[in-house]
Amino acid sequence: MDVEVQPELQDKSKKQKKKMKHLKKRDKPKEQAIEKDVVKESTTADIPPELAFPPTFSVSEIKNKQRRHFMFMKYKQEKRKEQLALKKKRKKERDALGDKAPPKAVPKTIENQRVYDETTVDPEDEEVAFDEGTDEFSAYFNKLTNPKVLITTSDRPRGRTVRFCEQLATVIPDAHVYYRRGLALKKVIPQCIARDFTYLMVINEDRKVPNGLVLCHLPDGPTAHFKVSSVRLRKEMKRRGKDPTEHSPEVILNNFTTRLGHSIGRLFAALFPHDPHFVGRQVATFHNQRDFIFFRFHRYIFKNEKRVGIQELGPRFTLKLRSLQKGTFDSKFGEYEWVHKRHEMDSSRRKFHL
């Protein structure tokens, strides 16, 4: 005898089946995840504790900026503590070993990892000695001429540039500051030669700040163009000494090793008189590091037979060579020995030109 199933009961059974299917689908990924965790636990249990690494964590994953900065500073402090602890440990080991201690490792720097330059100058090279005897500075180094420098500026200089020129004139003996008055350099150069000047120095400015220097050796050149940065005048310097005296300073030239650097070093050396006055105890330093030329002006003081103190007198600034031109300044038809092409020449951080 066939029993007729009511339509309401049929609908209920269908809904229950759908619910069961939905629950199975929902619980399936959870079961798979549990199975994976079980597999992971079993695999990590087999791996010895030395090879089991914690999950990687990056500070950059933190979204909150303040929290991210705090965690990064904390990480740096911990790293610093580890380095200091390692340093102390090595020092104790070295003290314990005494003379048998191994030599200290030389730290890797950009300078000692420098790419070798074929034009590096050997002081004993005959070709270099011949070039020095016949170049534009030979008359100065043979003591046939005395340096006399004219310092001028671009048109309408501001106060900071004028003060910078005046302070440079106190550093370089026999230097004279003249205002430009709108004259072109091609007209200024013949007047300088007629008045026996050996150098023309032009300070350029941008937005009231000195940003360029043209150094022209007279009468035959060469002419160098530098970018000027980090200018600090005497009033802006802390713990500076008294103003410099009229004594001729000693000159120190550091790290001008290539042929180009050698010629730039000679260009700077010819700015100052041959015989410095050691009584004045003043030193002008041109230090080349990674093609940046740092200028400092100091006075040294003898405290006793072994100790010497130094006072910075100022001004201080940094130069970066842009171009070296043969002959006197000629922007249109001048022949350039070297031009700095940033995209071509600065491809490697370990390659330097001076």
Given for the second form:
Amino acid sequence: MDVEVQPELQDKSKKQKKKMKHLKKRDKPKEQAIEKDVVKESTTADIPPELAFPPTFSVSEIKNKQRRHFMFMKYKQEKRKEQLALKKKRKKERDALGDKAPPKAVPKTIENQRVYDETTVDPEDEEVAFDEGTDEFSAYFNKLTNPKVLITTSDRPRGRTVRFCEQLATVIPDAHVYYRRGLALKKVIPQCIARDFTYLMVINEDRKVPNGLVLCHLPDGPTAHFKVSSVRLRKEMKRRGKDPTEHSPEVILNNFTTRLGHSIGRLFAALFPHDPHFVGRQVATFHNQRDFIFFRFHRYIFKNEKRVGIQELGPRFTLKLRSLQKGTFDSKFGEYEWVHKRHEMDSSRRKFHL
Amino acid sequence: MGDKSQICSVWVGSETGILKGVSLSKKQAFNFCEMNSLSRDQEVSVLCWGDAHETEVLVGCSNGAVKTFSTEKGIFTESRQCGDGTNGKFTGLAVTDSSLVTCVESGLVQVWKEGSTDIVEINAGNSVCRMRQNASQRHQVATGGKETPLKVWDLERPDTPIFTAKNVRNDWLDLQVHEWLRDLAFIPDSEKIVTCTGHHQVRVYDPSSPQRRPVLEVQFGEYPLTALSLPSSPGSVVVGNTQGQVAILDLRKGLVRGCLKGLAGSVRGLQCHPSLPLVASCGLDRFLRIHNLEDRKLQHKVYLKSRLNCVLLPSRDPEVCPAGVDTELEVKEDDGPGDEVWDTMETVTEKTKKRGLEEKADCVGKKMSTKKRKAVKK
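Structure of the form predicted together with its partner chain, given the form predicted alone:
After this comes the whole thing, all chains and molecules, with the earlier chain placed first.
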């Protein structure tokens, strides 16, 4: 959630900057208009135009810094007052109209202004359905295999990463945490396949902070590489529930709409067993927003017919996809299905890939 | 079906076994297959033209079948079983005067004569990644692959290769350098052959010279090069790698002339137009992209829903629709669902507009400055 807060703050500061710009812009036309008036007067009264004083001033023209600051603050206060008054007025009007009031305008966000992505999956599309029906995850979705996950880390993990692995293992049923022991992933993978693991999950660590996640579906791929950020372990959470039980959780996948998003969603879905134990009342959520995938783990309770209470169990973290590779982990000779190229792809803030 | 296939100019083979036709002038894409009988073992691994007039497309499927698709009728007219798929997928397909040449991953090159059952077989090595035909001498093919050097074969004398490349010298530790040829092409109007390898090298061999080692070696990027194509202008080559980086390399000194941007995933198929400065690329990111080689701008971008394996361009201009076909079609296809796919194609022009604006702004700025100067002079 921390990540979401930051853009807002930035937005605010930007808005302020914009206000400044507006201010300058607004002043200029006024000046011009009044100057014109002055010119007219001068022509009528036959006063030489050199004597006309600048009738208005813009705050930025004040030379004294303190004075300028003071005037600007004053200007801002006035403006704020105006805005508040306007807001109040509008609210009054709305209240007066009651039910007949026009619907409120939807605020513009970069998500609802999203650039149309032509790969958005149409659920009735035969070709995509066939492609998904025969891909590497089809064995899981046809209920032929049960997930079994191996969790390991980069070599010699330190405190936080170790605990993160342990906590992930409590979220994912049938997960086994192993110490890496300096083994190469390409040598680990055949052993995993021989022992019927369906996933290999490697958490990378940098300066004692988990920062990367390689999720490799076995036996024949694909492999996804994520950036991990904002990891919050159970101990660091406020208002946390009791430790999770061993029931297999329900899974919620939000907003995975494009073709690439579908592949990633299927990758996450296949981590958990088919039939969740509803007795456990536990939910794992992968929520995609602006290409960041937020993971949360909750316990819910139905208080009555209308109200539901939720309690976060942790851990929470944020993922961002870096690449999706066909086949099992092979960063040198593997073929990439999608690679995030920052300078080529991030040209528009309103373009999303998942 | 016939109408649809006649307006299509670019042909793409997909991993799901669908042959796709794309019409660039109409901005539409069509699937040519029966949707109820799809299966992964029909994966299209190679495409080539069946005749000189380009009315037949030969489709090599990974189960060993070579199907003939008629672009006039819009249906598969013939299917021929060339091998049974146990030797691996097709890595090359070529047509000579009355016979069909196929090559599979195990290194078996077979020549299937029209109307007779005897097959000429050549063993080209253990794992062959690509076989290509010499466009000027159509009975010559070249093969190469992993730990298998480049070999040029004369199909009329299939016993020994005309030319066998020699591996480069051992490295500074005196260890053998691994060979891994991924794609190759004959340079027209010379006997030279250009290859690209899985160890990100581009090499030029010259069979006419006594040297059997490459006469030029260039490195590009740090990921395996998967595809290669020769543009119409001589002296350069277009290569693509597994991360979707495509570059035009100069073959005189081996420098990068420029990169083609926009690809998101591994390049599987790359083909240059035989006369125009156009290059079509397709790959695992499910897009067909057509770039201009002169200004390196993206001309067309088409989402085709499946992972794509190979692309085939016609020798005519792909952006011009053949005349006399399209009168009725326009009415029919206005309600087609494919239109949304093409909305994105317009976006390519945006940048130029912006630039135009900037230039205008610059011009204005310049004018202002000149005025000022004048004022000063006065």
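Just so it is clear, the model here is predicted, and its values are computed rather than measured. Whichever C-alpha set is largest while still superposing within 1.5 Å between the two forms counts as the rigid core. Residue numbers count along the first chain shown, from 1.
Hinge residue among K104, K306, G133, D122 (rigid parts rotating between the two forms): For the motion between the two forms, the hinge residue: K104.
Angle through which the smaller rigid unit swings between the two forms, given in whole degrees: Turning angle of the smaller rigid part: 13 degrees.
A85: CA movement between the two forms [superposed on rigid core, Å]: Shift of A85 at C-alpha, rigid core superposed: 5.2 Å.
Distance moved by the A96 C-alpha between the two forms (core-aligned, Å): Displacement of the alpha carbon, after core fit: 3.3 Å.
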